[in-house]
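Presented as structure tokens, the chain that follows is alone, the form predicted alone.
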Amino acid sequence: MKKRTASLLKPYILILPALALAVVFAYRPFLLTLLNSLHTVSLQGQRLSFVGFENYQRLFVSQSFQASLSNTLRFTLYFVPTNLIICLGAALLSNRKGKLATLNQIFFFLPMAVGLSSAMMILKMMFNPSIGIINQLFGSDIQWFNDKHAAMALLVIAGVYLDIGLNFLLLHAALRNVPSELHEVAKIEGANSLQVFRYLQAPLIAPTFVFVLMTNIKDAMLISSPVLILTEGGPFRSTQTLVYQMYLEGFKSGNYAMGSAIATVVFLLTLSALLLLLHLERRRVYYQ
């Protein structure tokens, strides 16, 4: 009997320390941020009254909001499809045999080796309109950092610069996990390149897509350094994020309130978001 108990038990309690530290770092500030976007919050952090919807009231009239949210969804739409396609493109060219495989799973899995605030400063020299690399070399004038598309479009490249490698490596090992038998089969068959990639990688590699798409939009939801060190939302507000937004009302300002508020919408939308995606997988997706 004990030992039936102490085998019923081991579980939960092997799961006890992950689901403590998930309840201290996760699920309890959730909790107190929502909390705090129903009261006045002090500048000490105290809320002082509650105040129901208000401050969500005051935040989707606010012209900042609504620039901060248009360009979060903006940077969404621009930003997935183009990772997911330089990322899907590399694991494709990688998955090749020849020479030169090795030498390009290297190149595309090397920025995950890099910080982020290095990685950041280097494109920031790089894109620099008056000494930067890419405008000597293309020998162009344009204004990164001051054109409101350039801006977007330098928010987009680092952005893809930060997801290439973990979304290229996740893609490159489905790819490997294809079954080498299915690939003969197919030659033998008569099939080309882009047949292979529709008719066998494509659904083999379909729930591996749907997670890299995932963590895409959530990534896309929830981009703020990049702004931070590049940009810092400019020029005037074309490139503000929400979560950019969430920093500076929150930390720069002490209006604790709205930062919270701000950062119940982004939870929300991304939430919606996926939970869209999910119904769909559930459709399209098949696992073997």
Contents of the next structure:
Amino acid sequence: MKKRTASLLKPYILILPALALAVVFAYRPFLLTLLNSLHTVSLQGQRLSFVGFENYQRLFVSQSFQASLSNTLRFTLYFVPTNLIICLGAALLSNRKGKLATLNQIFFFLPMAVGLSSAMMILKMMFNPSIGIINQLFGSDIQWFNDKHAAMALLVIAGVYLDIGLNFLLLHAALRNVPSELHEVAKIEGANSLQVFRYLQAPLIAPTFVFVLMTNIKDAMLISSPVLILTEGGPFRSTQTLVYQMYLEGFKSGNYAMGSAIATVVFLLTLSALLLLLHLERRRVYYQ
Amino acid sequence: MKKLTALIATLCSLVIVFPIFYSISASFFSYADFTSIPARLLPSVPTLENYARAFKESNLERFLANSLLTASLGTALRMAISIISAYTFSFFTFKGRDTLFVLIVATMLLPSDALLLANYTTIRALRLTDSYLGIISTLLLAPTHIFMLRQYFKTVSSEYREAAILEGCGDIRFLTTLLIPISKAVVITLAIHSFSTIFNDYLWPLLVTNKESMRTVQVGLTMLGFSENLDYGPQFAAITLLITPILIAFVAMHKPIQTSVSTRFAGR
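Since the one above is the form predicted alone, can you give the form predicted together with its partner chain too?
Below is the entire complex, every chain and molecule, led by the chain shown above.
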């Protein structure tokens, strides 16, 4: 009898670590974040009194939050298409055979080997307006960190640099999986490269493309570390994003309630974007 | 047409790899090289001075050791938890199995960045700030790993396990001598992925470490503090030291990397 109970309990014991981690570091903090956003919270993180949606009301009228929200959405809007075009372009261009093509492929995914903070530090130094190599090479005088448009452009460049490695690998792999017989048939039929892409490659890589698109949107809406290292939200909050503001409110000002309210907004935003895309994917993209 | 494609591809790939090249080159610059006009691409006289200073004027070895330790420990625990959970979900039948599986995998939908604040309070309450466990604890659950391993394990017939158990082989032996060896490719891919994710994490280790001696290299790098006086040399040296081994590994492993990506994602 004892042995039987033991063997009945066994699977539960085996998944206990994963389950405990899910509860302690995902569900519980998620609920705490929701609760905290509806309360006033002390500097020590104790919930004081229930205030309903007051935190959200204060948040939505604050200029700082409006700036963060609009910056995050604008960044997503600039970054996602730019990144997708560059990564898809790189994958299409290097989808050849030969030594040079292999070298191109390695170069395209190599940024993956550079960690986030190293990559951001390199860019920060390269884009230094006075002695950085970028302005000197191009003989330009762009104030990358003091001009709001330039700072946003720099953030997009940084985002592309961080993502190109993996996105290139995924799209390139998808292109390589397009059967070569189909290519030959298309060639014999006299299809040009554009037609091959439109009618052959594009439909076959669509699932990978949607996957890349989804992760890109999620990453863009959650962008924070590049902001922290490169621009610190400046100039004049022009690159302050939601997660960065959450970090400022929660860790720099000790305002847990506000930080939690921002976290909830971020959560709702990414979730709705992902659900919308999943819906589109189900309707439009067909797996083989 | 083909030549044109090759030319454009090469030019673009050179642009992409330029920051890496520049970082390596600039790590040998002298102070004057950084400010020379026109800008230099290669050092006037290569110097190792920056490397010496990177070590002498910062805690670089300690940062690096912290990162290697947390990434290895984190990967080992993460893989152990993922493999055992995936094994249980694919080979055992028990009440509530599917619900519990969904409960664990659905944590993918809760972005960790939005949970930073609340997780920080948990870690602080557990007195784990400035500890290795504090740095890795929030990263130990990898729902994507559990999901992918389960997909893979499910292709292995449960008759294998039944036969093994009949022969008197325990779960641990079945895992280590049969299941893990036949799933080697996916296990290695996930382990490498885990290692690089934990090694490269920035915001969380920044938050949970206050003591300089507990910083990971990703956090430490941004705090070396040379750039205030535009003295970039030591920083480029530190970055070059950090990325070179990984670059070499990537170049050497480019074939397996490309193959594993194409079977993992595009192949479905």
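Numbering follows the first chain given and starts at 1. Quantities reported herein were computed from a predicted structural model and do not represent experimental measurements. Heads up, when I say rigid core I mean the largest set of C-alphas that superpose within 1.5 Å between the two forms.
A.B. asks: Does superposing the core leave residue 21 with a CA shift of 2 Å or more between these two forms?
C.D. replies: True for residue 21: a C-alpha shift of 2 Å or more.
A.B. asks: Rigid core superposed, CA of residue 9 - does it shift 2 Å or more between these two forms?
C.D. replies: It does shift by 2 Å or more.
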